[in-house]
Amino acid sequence: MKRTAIITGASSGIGREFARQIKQRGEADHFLLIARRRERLEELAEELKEADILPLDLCEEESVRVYADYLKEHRLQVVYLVNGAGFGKFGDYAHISETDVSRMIDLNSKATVLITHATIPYMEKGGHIIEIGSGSCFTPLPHFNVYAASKAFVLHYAKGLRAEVKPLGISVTCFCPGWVETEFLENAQTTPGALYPKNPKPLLKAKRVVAYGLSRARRGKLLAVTNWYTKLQHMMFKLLPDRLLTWLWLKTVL
């Protein structure tokens, strides 16, 4: 039975970058890619070779069905299930539509459960989940709060998923990286009347904050906080109170 990385959001940035990394490490035979772009799709599994494509949006429950029942059909070998889908748009409750409001939290963090609920009894020992939470995950972020929300969920449900299925023999880590060079943040940005950093930087290359991720859940790791800046902001939000960071954060944004 060929081992299977499944990648949700694989049709670009951090998702496709972990599909790549995999792929190169030899850690996987066979790939099961997610997204809803099937032309991406399609490129992506013609440069892995031995690849499925699933164009879902995982937003709709509908979804979720098709991919369990894939599943069962297929009997698959999981070694790697990568959560990478998301989706993430500044603004406050004033401006921000309830349709982005809904997705935020039905693909941040309803999709993410039900994705890994319907994986987990096929995957190995030995195997490796990993949630992809945010730099945000860490503090309330006004004008980006409900994102930062639901990446905190994503954050407290991998924290518990772990001791669950640790008898099992499978890791999860939390990936949380800062902002990072993808196209994410040039979407994040265009709700009328919102309010954006000013200086969304150190910019991270994908490559880079993926080979670290996957590096520390190869070892085991709950977390996967990626270079310098980051480490210090998710230090800072274990020794500062809410409110402060909170000012901290609105220095970025007003």
Ligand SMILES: NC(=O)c1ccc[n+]([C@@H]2O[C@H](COP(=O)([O-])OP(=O)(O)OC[C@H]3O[C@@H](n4cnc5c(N)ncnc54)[C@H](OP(=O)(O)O)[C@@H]3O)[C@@H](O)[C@H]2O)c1
Second form
Amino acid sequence: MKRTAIITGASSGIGREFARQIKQRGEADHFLLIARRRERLEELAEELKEADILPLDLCEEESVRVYADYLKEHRLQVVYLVNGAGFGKFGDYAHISETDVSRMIDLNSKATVLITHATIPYMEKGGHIIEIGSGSCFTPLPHFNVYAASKAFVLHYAKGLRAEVKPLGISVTCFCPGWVETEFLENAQTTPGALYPKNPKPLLKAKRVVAYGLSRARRGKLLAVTNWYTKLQHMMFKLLPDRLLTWLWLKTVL
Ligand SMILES: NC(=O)c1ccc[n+]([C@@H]2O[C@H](COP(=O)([O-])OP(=O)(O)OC[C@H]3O[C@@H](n4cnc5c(N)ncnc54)[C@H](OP(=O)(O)O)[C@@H]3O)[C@@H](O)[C@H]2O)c1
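Output the form predicted together with the ligand next; the form predicted on its own has already been displayed.
Shown next: the complete complex, the earlier chain at its head.
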């Protein structure tokens, strides 16, 4: 049976980097790469050699059925599932579009759960599930509210799932980076009239944060909070009341 790593959001940024680093370490013999942009997936598949692609829009429920059918048809032993597909849009309740709200929840939260549940039956002892949270999953963020809430869901879900799959010997890690240099930020700042972060720093390298995320997953850790700044935020989120945290976000970031 092929030791397979399944990566959603593999056409760019963090997802693509997870695929590359899993390959470099020889932790999988085969990859299944998922995102919407077919050409990007084809390029990565060529680079990784042993890889299949599924160009899918994971906001569509039909896509999850296509994915489940693929798993049924192929004899795979899934050693990694990385749910890297996700996006955020800035904009308060008055500016953000209904479509963006629905798609953020559908992709970041709902698809994460449906893809994970469809995959677990193909995982064995020693398998790793990496759900992508964010530094923003620890506190409410006005003007980035739906995104932060969709990621808080992922954190909560990952915590519960970890206990469910522990008896199977499968680990669950919630990967929580700060700002990372990918296509994410540019795509997040397209809502007319919305407030955007003045100076999103420090801007981390995908290579570095992903190496850290994988090291945490290999050790079976629940959280991978990627750098000192995000760790400090995480500590503040635990100690300070939400009202103060949201005030700080509004004053210092937007
Ligand atoms: N970069 C940051 O600052 C940052 C910080 C914290 C957390 N994160 C999280 O990290 C994850 C990866 O983001 P990134 O930084 O790597 O951003 P990115 O470069 O924009 O990558 C996002 C990935 O998601 C895929 N995707 C988007 N919509 C999709 C859809 N409807 N169906 C299937 N795939 C879809 C994209 O591929 P296609 O466009 O080809 O579909 C792409 O591969 C996201 O969950 C994001 O929320 C990022």
